[in-house]
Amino acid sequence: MHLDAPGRLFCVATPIGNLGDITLRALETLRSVHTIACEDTRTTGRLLALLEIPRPRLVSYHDHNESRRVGQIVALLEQGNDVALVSDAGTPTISDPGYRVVSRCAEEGIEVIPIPGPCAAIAALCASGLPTDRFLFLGFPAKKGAKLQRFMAQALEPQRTAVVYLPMRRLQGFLEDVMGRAPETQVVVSRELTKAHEQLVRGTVGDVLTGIAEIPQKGECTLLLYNPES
């Protein structure tokens, strides 16, 4: 049976690393909702019991079954239910699934609502020691061919920092590339941001490849590119 109202979806941002990072607007919604869309629910179901918060329902929301999970969601809505959407970590359709069902939503005049927190490029980029007044965030590099020679063109634009997210495992070869094209460039590579084991690596990119060795090359790390040439 319809309701008058629609529910609303909640945008709500989880922690990277840190447990203390929840905030109290999370803490609340995340109480209040019917249903929490989430990437991975057992990750997100520990979360929940982490938090001490009541499970409710969880569905699964990532990148294969995210056009026909859409509709499902949206149903849920109009029912009057309100919905939460969260990534495994940090804040939703930040690179991470999330995208289609907001935009659905305001194609049908549903309330979207951020519930704002964690986010892995913000939080490297105010504590990077590059210039934040211009930034470009770019997400994940495609692994070849022309689609990547126009990410390298954009991440080397002079005077405006990039944020880029990259796989550990890709980090020296693309510094490299990047070394080819703008010996110049400031990096900063951050990674395992609000855990015990956070670690920032501030240089040019030719000082950062020198000392690679010394950088784990496990995860993931947020890659900050400042290329002062005009």
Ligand code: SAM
The other form holds:
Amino acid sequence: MHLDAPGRLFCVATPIGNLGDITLRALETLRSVHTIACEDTRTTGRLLALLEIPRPRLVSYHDHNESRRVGQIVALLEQGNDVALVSDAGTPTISDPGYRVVSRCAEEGIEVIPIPGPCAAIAALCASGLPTDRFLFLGFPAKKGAKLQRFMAQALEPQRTAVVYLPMRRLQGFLEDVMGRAPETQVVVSRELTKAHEQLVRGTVGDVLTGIAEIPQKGECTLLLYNPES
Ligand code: SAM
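Now show me the form predicted in complex with the ligand, since the one above was the form predicted on its own.
And the full complex, kicking off with our chain again.
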């Protein structure tokens, strides 16, 4: 179908654990679009089934096929079809694929509409008790070398909260590194947010290093750091 007006790209946030966090606008949008571009069609297919949303066309969009898919998604939009962009969980493009298609739509004058909702970084920040007037989102740390050194220096810049997405298996080593550099750092480990085993461990980095010995070394973790030193 060719319409004069191009379609719209909706960036739709989906739950990070608790299905109840889906928003009314997300439901309405996922029900109405022609196509959903998603990281993993099986994961999104399961979500749609749980939400009892009839399955529209799903196209996979991930780090390995992004450049090819951008053109196909933009073509669908130019033909007048609305498309939703989702990731496996949370807000698309936030440490997740999607930036390139959004950027291309912006260049082409195609309307991009955010449908905000769950995001692990924001959920962790708001429950942390750390200052949130200024924060730095850093996403996943580099594994080693100069990039990791730069990452640590940024994470420990004084007087603003840093947000790090960290696999649980790296938590202890990462905190030991923080302890060696800035032992006054306040830390919040936010584990399994919105899920049955949600857990927040707060304290100085030394307290938290002791505390995490008690918690399972699995699940999703968002780490917040606040170095009070000026
Ligand atoms: N775009 C997503 C968002 O808006 O939250 C983040 C995607 S990123 C690939 C996945 C990382 O987010 C995980 O490795 C973890 O650090 C964090 N994360 C996702 N779900 C979480 C949860 N329920 N509790 C704590 N952290 C979570």
